[in-house]
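Only one chain is shown below, in structure tokens, and it's the form predicted on its own.
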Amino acid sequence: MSSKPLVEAISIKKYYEVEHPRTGKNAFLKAVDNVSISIKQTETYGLVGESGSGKTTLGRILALLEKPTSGKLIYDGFDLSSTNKSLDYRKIRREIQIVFQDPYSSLHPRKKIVDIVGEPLLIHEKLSREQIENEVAKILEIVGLKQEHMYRYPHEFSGGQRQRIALARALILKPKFLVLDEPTSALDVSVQARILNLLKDIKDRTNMTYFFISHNIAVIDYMSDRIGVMYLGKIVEEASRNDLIYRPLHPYTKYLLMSVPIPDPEKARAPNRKKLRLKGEIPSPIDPPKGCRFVTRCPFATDKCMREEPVLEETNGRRVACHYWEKIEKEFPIELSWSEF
């Protein structure tokens, strides 16, 4: 894996102007709030968190579908936030693609697969109809479909097949960077496994860089080289896959790992199995807590957590945003082995 970053987000914010639900006045929904991440070439960066934490918004910013309110976005050394007119945005856009969460709404229902998958070639390369059909046939074969599927409509396919079609559309321009926004969450478990294995196989063959979004930490564990944990618009922990899965530091990360169901009922009910229970729901991004974003649900919170926002500090090659992570680590260590599950 190359150590050179392909994508860098520096102090990215994305605020949406909305009407406050209680006062009726103008307010800002802070979907992404001062997030900085760096994604290395050829790695898979996994982003995990509950619904409403801002994962999809950050993914859409990295895929150039949303403009950040403030901050810098750097792709392959080019500052995409600048007004430099010499930047070839057309070339950059073809190198960054996205696969959406819902395979049913992300495909045009009135177009045949050859037109859906081949449209990027028509826009970027001005190929003839025959050339487009040849390229579409090749990419469909790579994602596990047949040439005859080109002339059918999306409603004739299952959810797993539709997601393969969406993947073929994203891959046909041979991108360098692929944003995967929960690409398996709408699929059955058996179909999920096939799609995940397909994505791994494609990455091994192409050395592509993935930004993989999911609320399922077991899927993130399977796919990722490095993992970021997002809560209410902020990154609260980031580490290599092994460090984060086997030794989580932030209490929210510990909770996510402990919420993974254990197939063995005896192990799940074992009296010595540590349990971490949270209070309530994730707060509104319109009125986030003033101190630590996690303070309203954290069982370890103190007055300091309510007053002061913890800095995402680096320690031993990983980052964590918690005032008391060292104390919590001593009092509430978690060591997980997925193989035992």
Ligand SMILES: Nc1ncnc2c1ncn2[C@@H]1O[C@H](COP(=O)(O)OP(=O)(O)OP(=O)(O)O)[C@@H](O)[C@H]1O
Given for the second form:
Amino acid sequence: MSSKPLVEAISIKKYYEVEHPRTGKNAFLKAVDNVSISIKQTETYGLVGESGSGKTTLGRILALLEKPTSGKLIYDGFDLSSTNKSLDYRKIRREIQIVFQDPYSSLHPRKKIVDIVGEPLLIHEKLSREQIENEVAKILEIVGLKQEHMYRYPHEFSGGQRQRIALARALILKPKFLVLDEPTSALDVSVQARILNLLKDIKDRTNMTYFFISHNIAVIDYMSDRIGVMYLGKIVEEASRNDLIYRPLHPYTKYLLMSVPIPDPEKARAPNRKKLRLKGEIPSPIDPPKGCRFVTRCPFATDKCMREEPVLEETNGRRVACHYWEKIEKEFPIELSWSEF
Ligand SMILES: Nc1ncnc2c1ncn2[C@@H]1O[C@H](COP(=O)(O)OP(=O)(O)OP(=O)(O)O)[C@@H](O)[C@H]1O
Ligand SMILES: [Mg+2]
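Same protein, different condition: the form predicted on its own was shown, now please give the form predicted together with the ligand.
Below is the entire complex, every chain and molecule, led by the chain shown above.
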């Protein structure tokens, strides 16, 4: 795998102006708050975190569907915030595609599959009807659908098939970078597995780079080369898949891993699992806690955590934002990773 970055996001912030639910005054909801990540060519970068942590917002910014409030995006070496005339935005736009979570609302209900899947070709390339049908037939086969499906409408397909159609549409321009925002979360487990394998299979056959979003750490583990953990608008830990799954450093990552249900009750009672019960709910991104964002839920929090925000520090080729990760690691090694069961 090349280590050259394809996508670099530097200090990205996305603040939404909203009405404060208590005071009724204008307030800022900090959906993404100072995130810097670098996604290498041909890797799958997995982003995991609870609902509301800002995953979709970050994914939409990387897919160029939304502009950040501040920060810089560098794509394939080009600074997208610059006004450089030589920058070919059209070309870059077609190289970046996205697949959304909901296969029911993402496809136009009154258009035939050939028109839905072929539309990007119509916009970006001047092809004849026959050429478009040929291209659509090829891509339908790649995603496991039949050529004759192209003359049908979305309502004639199951959720899994619709997600294959959405994927075909995203792939038809042969993108370099694909953002996958919970692409299987709305599907039955057995269908989910088939779509995940299809995504892996397609990636093995191309040189695409994936940014794969899920709230499910088991899915992220299965798909990713590198993993970022997001909490309340911030990346709190980032490491290679192996390091993150087998040696998580941040208490939130440990919690996510320990929360995966395991079938063996004996092992499920391992003493360290109990210690990692979190307090309360994820706070609102309108009034995030001062200091460490995780402070209200962390079983290891001290006064320092309430006062000082930990920086996302680099250590051994990975990053973690916790004042006490070394101490916690000594006193609280993770005994069993769920994936060893
Ligand atoms: N257009 C918007 N206007 C105001 N607030 C928004 C907007 N879009 C997202 N938010 C808020 O930003 C925060 C992050 O939302 P986001 O959808 O990115 O989270 P997520 O991690 O994808 O969650 P989920 O797992 O539920 O999909 C949430 O508090 C959400 O309510
Ligand atoms: Mg989301």
